[in-house]
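Below you'll find only one chain, the form predicted on its own, shown as structure tokens.
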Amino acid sequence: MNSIKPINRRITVEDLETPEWKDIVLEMHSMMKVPREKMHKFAYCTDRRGLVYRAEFESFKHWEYPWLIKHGEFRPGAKILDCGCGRGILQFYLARKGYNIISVDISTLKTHQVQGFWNLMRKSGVPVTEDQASAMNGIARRYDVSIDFRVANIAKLPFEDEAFDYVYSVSVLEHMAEGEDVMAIKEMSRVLKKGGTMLVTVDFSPVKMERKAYIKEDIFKLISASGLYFDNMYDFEIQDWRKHLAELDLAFSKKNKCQVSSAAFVLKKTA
């Protein structure tokens, strides 16, 4: 059997079996408190040391997040761009191994009640001004790390043209507007870097779906949209899809069915 996989391609549970991804794995659930006996497994899980403002750990990521590590061979100072970072553990563990993270989020990431708080002072005229950053910078804290947070849609980027030797996105383009994920994935390639590296994971489907999942034909246009190329070898097929999804509910732990696998591909822009 050929032990060489590529790069560009789908989750692939033996992985989660591997030591370099266990010790991904098991890294981030011991800066999250995660209890010993959950540390083995791959189901969502937070940080529960905060009431109110938690850092994520979500079940397919657990596969996502340590691709993104092998895969993205960051150098040290490199300046990376987590585009649609959300609470996730990964950009804080970055940051405590000394890479420059700068995260953008559509959303300040405050608790509905923060939120519907702070609409509510703009909507009355109210003159206070917003941090938006406050709960990053709280979950940072935790962590003993600082991040450069930025609330703003990753189809619009607030940044100048090459500025990142790194920008990745996990699991964020299926969830944009029909058209805004092309719009990002072209923001995404601007601010990189020439000579630059872009990873993306995306939700993924060998066939058309109701909700919205990517198929290798959908993955193949966002890589001609972006003007980068493929890294290395890739492989979508998956020859058995009801067992693959079964295989994805026992590893994951999910409490529903898998409908959808991951797909994760690594991009160049030409020096």
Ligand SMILES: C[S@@+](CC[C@H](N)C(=O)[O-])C[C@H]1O[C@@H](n2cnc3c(N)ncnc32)[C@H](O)[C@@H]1O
Contents of the next structure:
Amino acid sequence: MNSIKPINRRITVEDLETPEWKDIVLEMHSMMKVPREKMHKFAYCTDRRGLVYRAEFESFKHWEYPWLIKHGEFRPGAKILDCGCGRGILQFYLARKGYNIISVDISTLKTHQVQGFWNLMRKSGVPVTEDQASAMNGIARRYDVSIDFRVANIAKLPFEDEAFDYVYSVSVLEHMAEGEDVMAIKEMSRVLKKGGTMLVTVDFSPVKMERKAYIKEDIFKLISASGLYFDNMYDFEIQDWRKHLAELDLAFSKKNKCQVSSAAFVLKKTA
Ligand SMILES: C[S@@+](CC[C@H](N)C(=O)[O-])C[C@H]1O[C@@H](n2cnc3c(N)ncnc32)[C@H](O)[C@@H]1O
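Switch from the form predicted on its own, shown above, to the form predicted together with the named molecule and output its structure.
Zooming out: every chain and molecule, the one shown earlier first.
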């Protein structure tokens, strides 16, 4: 994993086609038993085995996860914190690779399917408990791994200072309330060890949009709030972004419905 050369520029379809990236995506698909016809689609990939509590591999994650794995260069035995883990396959994949993962989310279960299932059970007189930890442990068992899952707000992390070698967050900050995202990145920075690495991906648009997606200025605000070192090599100035999105979208499906792209950055805590 660590031998792959990092990419410090915008990701293109060619990157997605390289064997290293494809291998990561295919390995995740195969862990989840995603049917062949669903592979390479831009839509969600969900674990066929989980009727209600399913691991997910959402559209943008098909490049965000390989990007994070490549740039993380995680050391064996390292302690890694997944902030806003949802039911993303990444945490289970990394646990499979032997990393020590702690996952945090405020609510992993509030999907339409889960709500529908609970309503059905309640109507049939079966008592249901909204036990997120058991649901997440159940998913982890399907992959023969164990995850230390905690229900918490990442804007107030229940961990000591400098507890983790790596802290990452994939597509979470843009889902938080105004100002809470800044609190979250400060918290993520607080729990990161000196010499540690933080990896973040967010929905991105070069222009302000109705749907929450960060513009370049928002991202630099986050970076500066973190107080961490940013090597300034990543290109958020995406030229021809519509063309770029259409290309990426075509890599997964025939339709182009996508409105935003995603940006990613790596921050370091100086030792
Ligand atoms: C788009 S999902 C991404 C999930 C996951 N990172 C993945 O790769 O699939 C956003 C997640 O952020 C979580 N989230 C939103 N606000 C949060 C907060 N304040 N604290 C912890 N998790 C939060 C949501 O519950 C949701 O699971």
